Amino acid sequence: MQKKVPQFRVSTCLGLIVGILFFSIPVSAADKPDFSGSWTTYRGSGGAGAFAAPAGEIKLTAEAMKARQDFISVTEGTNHGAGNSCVGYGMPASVLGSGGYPMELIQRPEQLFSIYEAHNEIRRIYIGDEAEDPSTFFPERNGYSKAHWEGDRLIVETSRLKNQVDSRYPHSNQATIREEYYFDTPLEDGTRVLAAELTMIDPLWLEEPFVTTKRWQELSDYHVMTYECSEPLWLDEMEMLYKEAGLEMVQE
């Protein structure tokens, strides 16, 4: 004889079960900061002043030397670069000076989004269970990035990045490079400020690991603009193609 079940309890536990995991994902998150909006580099309470590149010096080893100085070689003086080709800066430029342009976060408890506005460079940062395995991505200039809480900072783990000499901070693509993200004092205007304690190691081209601190401060009032670069390209070719065949472009 089969015994009955009281459908009252199953209901009852599977209620208790789904209500314990619908209420714990959203305090748990609740419980971490938000760093969602919009930031410029520090400046203080004195509002705007000159951008200043985060300090901490970076020692090459001769083979990075020697790969950093070709690229000079090669550039300086000329209108070759990374940005003139619409390509962005890659970590840890990107985190560290993205050319001095604001940058949009937009949080989820599962991921963090930051948007710097120059080149419209975007990181993708995976938080907790979200992150997958670095190995099975493609390096990339911004790298693969996986994040966990301590506390109430986020702790940014960055690896898979290439070997990068068109930046301010030459690295292998053996570096990984650590983020520590929290909310500092805020200004006195209550201004929120907002820092990253940044450790890049670097076994190939670094002779120590280089170590710095960017902040910022919120802009409560500014919306991070899109930053379209190689439609002018597109216009030229189009140009051309028009051109050629007689017709009027009335695209602008």
Partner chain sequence: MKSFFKYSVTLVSTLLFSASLYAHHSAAQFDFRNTVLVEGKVMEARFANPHMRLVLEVTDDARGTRDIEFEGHSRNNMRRQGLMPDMFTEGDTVTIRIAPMRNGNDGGYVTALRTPDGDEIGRVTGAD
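Between two forms, the rigid core is defined as the largest C-alpha subset superposing within 1.5 Å. Residue numbers count along the first chain shown, from 1. The structure displayed is predicted, hence computed values, not measured ones. What changes on going to the form predicted on its own:
- Once both forms are fitted on their rigid core, the CA atom of residue 80 lies 2 Å or more apart between these two forms.
With the form predicted together with its partner chain done, generate the form predicted on its own in the same format.
No partner chains or extra molecules come along with it, only the chain itself.
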């Protein structure tokens, strides 16, 4: 008697195929948290929050304290501060405060865009394979930021910073910053809360790593507004020129 070859149901075969395909597909960016939205400093209730610096003490070396004091001595009582010249805050001040103005995050699989309302400051965070070798880029006040996912947390590493003494968080161009973004416990009304654990290391200007946590709460139905800092300064200069020429200024 011939043995019969076992017959598998079509549904069983399809189930095996689907199962194999399911477990062979890598987790995509669509499975990651989406931080897109408009955010303001966390205050635990509705509405926009004023500037509130997160906790954390920055301990400067003697070299850093001298550089900071030299800057204060030549700018104190003048209009030559960075803000008066429409210069953005730079890292880490842009993410930790930005003058209390809101920020908007736009997330794509390969990039996270941080748009700070103050000074229209924009920061690009390159995710995964989108990131390139930071050493091939010029130093900037916000540095070069690359990121990767660890579970539901986005780990951001920033380098290529400049010496910066005009900030409440002074650092040398050797500083590196690590941020860890994640969703924290929402407010009672369901408002999303975003957190970023930040660590700045600087072998030249910091006696020890500066560690702090920044939190934001989401603003519903809000997009950051245009912040035109340099235009009023230009208009003041134009008004003076028109006045000296005895002409009527119609430029607005």
